[in-house]
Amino acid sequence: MENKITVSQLQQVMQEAYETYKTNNEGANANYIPFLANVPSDLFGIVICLQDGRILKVGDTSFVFGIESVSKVPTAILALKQYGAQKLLQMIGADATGLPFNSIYAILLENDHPSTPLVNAGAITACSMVLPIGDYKSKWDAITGNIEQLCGSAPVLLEELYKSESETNFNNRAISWLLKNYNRIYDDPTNSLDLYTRQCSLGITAEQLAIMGATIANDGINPITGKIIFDAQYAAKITSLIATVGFYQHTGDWLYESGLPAKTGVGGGIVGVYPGLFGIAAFAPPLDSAGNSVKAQLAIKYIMNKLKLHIFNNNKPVIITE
């Protein structure tokens, strides 16, 4: 049985979600990174990019904010493109830690294994794997070029955020050297950490993130540019990673309540992937205690539940062109 949804219904429910939660004042900006603490806390936007390239949006969808941990997704895709799915599994892994994103203890529990490219340890390892090994500039160009292809437009480096991140990333420094101790980092640890810190400091918009999500949902074809960004076989792999660890220790609760594989970042952005249908992004800086945007979560859950879009529903959703 099909769950038929019109584009106007989708836009209407997006607007309802925006109006329902735009005055929500729960949560607080990340304060351990000075730059993020100063982002206006009332910003809020929602974007959906459909498989055919149509974009639906409401609110502050063109504001440039820090991509932060959402950057783990495109770099994991880059590792898949450069090494293949089996090598990624061997060199990093695909298991959820069930622990916070920056956990050192998780590395020890996993027997010296980074676990997944979507937590800090695995993301630093993924940056170390980017080819060509030993060439910082070429690696950086590969990381940013890949994000540009996925989004259809280039991100910008937020220099002030990069400075803030670099001055406060003590925990990640410990992670990078622990990985080195266990031979789970594949290039210079200092440069690998800097690449990771720098990619987290890229500026992105909710619209760009929605297009990235739609590219994954569209089996690696960017619905805006029409270009093949990665092989279709990797779409299910990256979506699986997002589904199992996108909200870190709260991923199970998130998937249970929203029905959507999604990746969060402390910059206030969330990107979601509905395979074969759309990419969705929401942005609002105030975070809950786990570092996830309060309003972005509420808005996405509202849309998914109102339209009965849980990916495990038996009713297959179809977007009808009006």
Contents of the next structure:
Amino acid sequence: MENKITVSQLQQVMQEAYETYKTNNEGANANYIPFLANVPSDLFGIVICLQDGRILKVGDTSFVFGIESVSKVPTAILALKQYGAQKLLQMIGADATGLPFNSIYAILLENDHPSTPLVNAGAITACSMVLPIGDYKSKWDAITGNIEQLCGSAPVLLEELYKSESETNFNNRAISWLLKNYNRIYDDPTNSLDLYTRQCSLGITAEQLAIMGATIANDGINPITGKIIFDAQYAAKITSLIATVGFYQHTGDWLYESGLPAKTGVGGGIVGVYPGLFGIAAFAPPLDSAGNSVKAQLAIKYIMNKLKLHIFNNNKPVIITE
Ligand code: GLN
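What does the same protein look like in the form predicted together with glutamine, given that the last one was the form predicted alone?
Every component of the complex follows; first up is the chain already shown.
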């Protein structure tokens, strides 16, 4: 059975999701990074980028916010490009931790293995792996250049966020030295942590994130620029990582309820990937206790459920242009 969805139906359901949750005031901005606490809490936007490059949007879709942990996705893609899938598995791993994003416990439990590039430990390791080893400037250019290619436009460094985060990232400092202790940092630990902190401080819009999601959904070809950004074989690899740990300790609940592999960040952004169909992003700063945007989650779940898009449904979704 085919699940036929028209573009205008999709746009309408996005609008409904937006109207339904616009005034929801649950959750709170991240406050452990002072800069994030001051971002206006009522911002809210949803964007879908279809596989053919069409963009559907509603709300605050061009507001520039902190990418935070969503940056772990592009840097994992960069590591896949530079090292290949097997090496990434050996050097970082692809396991769910079932624990909070900044867990030290997860490192102790799997001390031969930071588990996945999509939690802090594995993401700091991924930053340490970015080539060329030992050349901070070139590594940074590789990280930002890769994000620019995935999104079709450049991210901007939010200097104030970078400063705020650098001054308060004590837990992450402990993580990077613990990784060093277990030989799981492949470059200088301080510089690797700094690269990680700086990539988390990049400013991005919901529209850019949706295009990144669509590039992954489209087997590595950016649907806006038409350029091949990564080899098609890595699309399923990165989507597996996203599906297993994108919401940290709440990933199973999220997948069960929404049916969409998606990755969150404490800046309030979520990017989702529906292979062969679309990338979706939603943004709203107030977070739940696991650090995931309340309204962005509600909006994406609404759209997925209303259109029966759960990725494990046996109903072959097709998007039809009227
Ligand atoms: N930079 C943040 C941190 O390391 C990112 C966390 C997140 O978005 N979940 O704590």
